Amino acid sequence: MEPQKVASQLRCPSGAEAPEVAQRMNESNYSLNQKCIGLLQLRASDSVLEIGPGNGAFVGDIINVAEDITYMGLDWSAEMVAEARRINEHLVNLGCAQFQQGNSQQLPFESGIFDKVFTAHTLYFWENPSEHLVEIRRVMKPTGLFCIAFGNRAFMKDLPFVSYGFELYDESKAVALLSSSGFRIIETYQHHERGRSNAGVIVDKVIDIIVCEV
């Protein structure tokens, strides 16, 4: 896949490619997506909302930590919403699973209902950063968490489909983004692996991770 059309759809995949696109990600990002779903420190009864969870193939590692966890999914991709709901039927019939199609920018969502929010390589494609970030922080409890991951910019930089409508980062700026935007920051870290990028070659990852609250 051309670098162009590779942005194109880790930003929203779409049409016959999507599921592929997906499936690349999820093999990508299966462990970074693990250390996410740690820090978030989740307890029994959290209700939980993951921005860009593509086909939602972590859906049942966040339910399973502790008892009455409740998700709510939200992506750009009308393609990966369907996709969601259809992996994780059984966890949508039984009611502790959502999916809906929306853009962070607008939450469809009443204010203060989510104990826990989390998003991981999302932060590139939001053009007013500052506006996501305000509707989050609103959607959040009191006392809720949000844990943002993004692969630093020195490791980004180089990557052939990045000067494709990714705005790059590093902890600085992203911390500095973050408490401007109203946020404490509790902990910082970085998360290094050796594996595939979403463009298919070997790569060693940097990705930076911020945990912090309202």
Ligand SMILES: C[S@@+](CC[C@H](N)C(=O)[O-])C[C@H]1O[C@@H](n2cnc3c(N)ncnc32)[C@H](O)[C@@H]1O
Given for the second form:
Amino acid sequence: MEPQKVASQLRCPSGAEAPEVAQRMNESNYSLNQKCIGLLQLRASDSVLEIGPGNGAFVGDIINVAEDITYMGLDWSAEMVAEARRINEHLVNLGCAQFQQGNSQQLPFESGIFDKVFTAHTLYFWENPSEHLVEIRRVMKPTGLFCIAFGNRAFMKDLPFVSYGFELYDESKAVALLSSSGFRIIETYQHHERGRSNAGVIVDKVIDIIVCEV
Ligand SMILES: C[S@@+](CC[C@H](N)C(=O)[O-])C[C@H]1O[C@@H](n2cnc3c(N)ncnc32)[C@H](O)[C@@H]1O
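Having seen the form predicted on its own, please provide the structure of the form predicted together with this ligand.
Then the entire complex follows, led off by the chain already shown.
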């Protein structure tokens, strides 16, 4: 796939290729998503929001951490919402998981309802990121935790698709953005992993993970 096409599919998987794109993302991003799930400190009865879950392949891993966790996945790709509902049909039918189409710039939720919010590999695509972050903060409970993960600029900058509309971050740029949007940083991590990138080549990935509170 051409780098421009890869960029567009990562931003918003669409069309007939979308399910396969999502499958590849799941393989590339498995370890990182498991790390984020661990950092969310999930507890019984937590209400969780994920921004940009793609096809929602890891929802079961979230629900199974503790009893009565409920999950909401919000993705701006209609194809991903449909795939996520299909893959997680049993959890949707049980009432544990829901998926909606939408954009974190304007969240279709009441204020103060989520205990935990997380998002992996989405920040690059947000045009006015502080508007997204203020919205995320609005829907969180005062005791809530937010976990955000993104590829560090030092590793991402050499990937062929990032010149097509990716805004790249390092830890200090993201910390400044989160702080100015009202979050208090609790912990920052760097996740290192050798694996296949979405461009198909093996790379040494450096992923920043930031955990914050409201
Ligand atoms: C690169 S994929 C990452 C998918 C998944 N989080 C992972 O780690 O494999 C980005 C996903 O987030 C969605 N997305 C990006 N920004 C979004 C936003 N602001 N609101 C809702 N969905 C968003 C895209 O449609 C896509 O499914």
